[in-house]
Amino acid sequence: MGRIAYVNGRFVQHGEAVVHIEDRGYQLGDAVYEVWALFEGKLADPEGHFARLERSLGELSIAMPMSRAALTMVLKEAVRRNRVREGLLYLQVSRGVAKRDHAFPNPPVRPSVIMTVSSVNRAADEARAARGVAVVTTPENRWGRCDIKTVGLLPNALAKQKARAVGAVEAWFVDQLGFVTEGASSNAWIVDREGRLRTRDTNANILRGVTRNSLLEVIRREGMQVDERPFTPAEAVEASEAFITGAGSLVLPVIAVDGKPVGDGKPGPVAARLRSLYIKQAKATAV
């Protein structure tokens, strides 16, 4: 059986998946979309998700297309369907269709829903995990509310193309102060010499990041020392550790910044732990 994807209720071959020419989605990225990691089959941190789901349709003026139950009820037949136990499930709302104008269409239109469930090769993320990755830096060139999960990403591609260009698998955006803000597909962090980890927080209209949030309460539980403010490249270079956080990358060390090592270039114990621990809470909590 092939992929299986959702699209406005109906489930299809994912070959003969469509959307309308005037989706707003496709003509004006007037969409949100979130991201799940699948384990064993079930969507982690699922409360998270919903609710910057929820709140990403709020800040845009877009209907909750269902409610939080039906919506549920549909991304688990997607993930029935397509027959995926370790992978990831996208799901995305449009405005809907009209004829295109920028502003709003007036009545409003039905919200457009789409889910794609694609699986993940856990094996192959460990041992990339246990190698490390490497992360180039970029100027932060992006709107003013990145905190909501738009699809809006021309800028994330080209700074994701940006780090594959170079055998690099994130960027970092950095902004005008000179600060990382986050990463083109995650938030960044950094464990300092003194073993405190940073992240930035975020107020600083960064991406409200599930899986930030998710490690934060691990990190709490287990008694360490977080500090929520930004760092340099500089910093993260001069750092113990790095790593990035996201529900594609989960825990992932980072062993070298603009090719220059963090550390002694080597995953570190810090980023091990928690990427055991998150995946160990993500497991018990996925429904």
The other form holds:
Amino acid sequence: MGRIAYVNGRFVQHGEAVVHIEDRGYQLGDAVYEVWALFEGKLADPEGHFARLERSLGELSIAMPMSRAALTMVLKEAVRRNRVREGLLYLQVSRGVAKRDHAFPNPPVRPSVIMTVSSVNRAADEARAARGVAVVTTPENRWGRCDIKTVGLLPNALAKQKARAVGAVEAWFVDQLGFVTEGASSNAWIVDREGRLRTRDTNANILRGVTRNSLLEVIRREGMQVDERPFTPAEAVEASEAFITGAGSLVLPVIAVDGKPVGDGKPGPVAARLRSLYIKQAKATAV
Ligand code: PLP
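For comparison with the form predicted alone, please write out the form predicted together with pyridoxal-5'-phosphate.
Whole complex next, starting from this chain.
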């Protein structure tokens, strides 16, 4: 973890960064967040993450804490102070501090803003992508507004722990009709035997992944075929490849679902190519 955190207008030592016990993010999960991948010290997919942040805040009637331009400056300053080149930038905005009451404070209070920066080891991540990762499935048990990126992540945390306990890296939620919705912290994809890509449409109750969206641009530019429709875990196992996308995982091959190998059980060429194309585009458009 980077040494410097940002809390409500101040850069402070990470170990001394604190928020009020009556912060509604802490008390009620009344907060949203964003995570940017950092390449060469720059924020990947800036437009997508800012647009989703504004949308998440708007859906919850939380004010944008500062203009997009000011926020960009503070985010970049957080990265600079931590001297992180390859990493992740975390931003959280809560409704603010108020006496505990489920209904919103009236009049509204100032939103709380925190930022942290952490490094990632890109070489280790590339090695992991070359090996591929396992996923497990778990029944979908989240609320009906997974399109809002809130800090209410308990089902995601429990699902991730279920994966971790068996050496898997991600858990895929499966809805009542038997279709994969998304991962605990990623979107889910397959490449079918005909070479067509498939990922769940965003009318479903899933997060509109920014990496997912940027990868769709790459895929369309490359003239590859993609269907935005759901798949089952069995279809993933029968597919030639599967992978996940997210600011943390980028494009990460999945080689097993619930212990069953996907395709020939090795990372495939499509995911590897999309990973490198995505990284190239993200680097070229980072700010
Ligand atoms: N789905 C969920 C539930 C997530 O938490 C995340 C990222 O954390 C994603 C999908 C991927 O979103 P993005 O590509 O914007 O990081």
